[in-house]
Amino acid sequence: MEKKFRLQQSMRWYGPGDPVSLQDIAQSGCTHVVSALHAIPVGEIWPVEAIQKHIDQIKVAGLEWTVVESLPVHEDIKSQKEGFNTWIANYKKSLHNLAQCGLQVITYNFMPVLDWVRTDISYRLPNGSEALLFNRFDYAAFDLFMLRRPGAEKDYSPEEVKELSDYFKKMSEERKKYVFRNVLLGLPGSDVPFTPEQVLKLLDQYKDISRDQLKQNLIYFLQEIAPVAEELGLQLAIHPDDPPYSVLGLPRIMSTEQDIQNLMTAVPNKANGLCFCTGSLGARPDNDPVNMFKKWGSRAYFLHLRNTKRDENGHFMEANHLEGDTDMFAMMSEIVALMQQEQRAIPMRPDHGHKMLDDLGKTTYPGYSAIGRLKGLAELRGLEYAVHNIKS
């Protein structure tokens, strides 16, 4: 009887800090964890012992570490700036260290000085559930008047920015304060927020780097590390844009299929893979996820199924994992065929699961509260067996 390859079911785990034990995401049938080492600052060596230790530690609980989430890449690298060759030595140490401890995909991103950016972190539902969500006047109005980026005026019309203005006005003080921290939130994993200070600083380190410079060094980093990923048996998986455009006057470069196509055609390595995920790519009104994983599934070595609800104003927020934009039928389609065409099964973990029932009122990391994302993985493992058996 032929084999049927399924997805490698996991959540995401941020360590022993992490509200959501280990115990819990074992109880939620997944057999893997995706993690990190959030404590080691971006850029310094992932050592081997820091890295075995978080193995057995997730091992205890009946679970395997086999993606990593993420392996971040220091500005400096981003930017080019003086000094970033010696931070590319240090990634490709800990890509070494990585792979003698058995870990095999390496996830990352591109995105300049934020990571994922949401206005709101706890959007009520009329079922009393909250999301995250992306309100393009709050982050805005943050751009203009509340971080006064210099020359953000410029990415705005005259008359948004009048428009604007009255918005700004009329937004009471417990929300704009609310809306400066949600924006201000630090990396994955940190409860460490940033300051306007850091953000502006940052931001000056980028002013003079176009969008097509950033793709370029995004080249030059991949051209230095695919080669040695492959060699030690590694697949590079990097995540899309989130939100998939222009942040803060920050260019955006892994957004759209054409980014993809260029990407994958100036670094043709094949351990130069994705981490696909349908929610960010599907917050763009020009892309469509299905179309995109049917072309680029084959470099799809991780996958976030999640979904997003777009509106017309530029809005989007958290849905339901079967609900939004995405057809996700469709899209779990695809993985289930593409699995059986290439004799892979592929990992794969829930994302952004609204907070409910018992983790309302609770402190989580944004997104990541455990009883909306086992919603989300146990829908999506119904819909694979319903796929999987369709299909035979």
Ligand code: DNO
Second form
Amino acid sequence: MEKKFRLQQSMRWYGPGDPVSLQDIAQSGCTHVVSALHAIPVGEIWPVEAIQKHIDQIKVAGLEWTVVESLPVHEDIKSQKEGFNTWIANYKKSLHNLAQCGLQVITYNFMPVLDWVRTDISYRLPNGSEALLFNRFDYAAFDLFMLRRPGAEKDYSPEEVKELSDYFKKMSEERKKYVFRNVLLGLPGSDVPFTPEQVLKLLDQYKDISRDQLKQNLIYFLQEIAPVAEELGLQLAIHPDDPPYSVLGLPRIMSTEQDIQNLMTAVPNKANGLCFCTGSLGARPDNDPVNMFKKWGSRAYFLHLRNTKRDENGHFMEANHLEGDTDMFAMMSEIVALMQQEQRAIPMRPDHGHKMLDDLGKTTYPGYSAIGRLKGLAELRGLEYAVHNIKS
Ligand code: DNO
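For comparison with the form predicted alone, would you give the structure of this protein in the form predicted together with the named molecule?
Everything in the complex follows now, all chains and molecules, and the chain you saw is the first one.
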């Protein structure tokens, strides 16, 4: 009988400090964890011993680590600040060490300064659970009136600035503080938010960098590392921008199908691939993740499956995994078909989940509570099972 290729079901583990332990993750029924060495400062080489230690810890729980998320890219590589080639050399060394230890997929992103951004990390749903949300008005009010980014007004029309100023005045002090902290959360795996001074200083590093320039810098970086990855048998997986458009006036370059197309054309190496995140891509109305996957699925080396629901103001909320704007059934059908066609199992994680039940009182990384993700994984697993059986 022909072998069926199934998703490699994974959960993210932030390391020994993660309130969701490896034992908890093992109980979700997944076989793999996606992880990183968060204690190593961005840009430093990941030593073999540290990687091996992490692998061994994961093994004890009966799980496997094949996908790195993320091997972060130093800001100086993104902005090509003097001396950046040293950081690229470090990156290559880390790739060597990871390959030597048997890791297979390397996730990264090229979002300047901030990784993903949300204004709300505990948006209360009618059933009492909590979701992540991006409210464009709160975010713009942060940009204009809390961070007071120099030149921010130029990114909004005069009418918008007026409306946003009224909006800001009506925000309670408590709400302002809440939004302020959430937007500055920035880095995955850290619970220390950026300070406004740090962000303004980092933004300054990008003041002369256009979208085109940033694209060139990404291409340069990939032309350097993709051949190395290829030789080492590693797959690189770039995470799309989240949200998939410019924030804080920063250029963002992995937001649309055209961006993917440009990158794949500029760096055709097979090692140059995608972390296909339906949640990030789907937050933009002119993106159709199912069609994008039809076109670029062959380069999807890692999947983040989650859903978002947009509204007419451009705000979006993280919906239940099978609801929201992306048709998850259509998505899963494409994924299952591709896996059989290419005879490979693609690693997948449910990405975020709602905070619910016993997790409500606990402190967890936003989006990464145990039960909500477990629910997402269970639903996606059921969906995959069903799709496989419809096909046979
Ligand atoms: C958010 C995540 C991102 C992702 C990085 C990949 O929860 O999807 O932080 O891990 O952007 O580099």
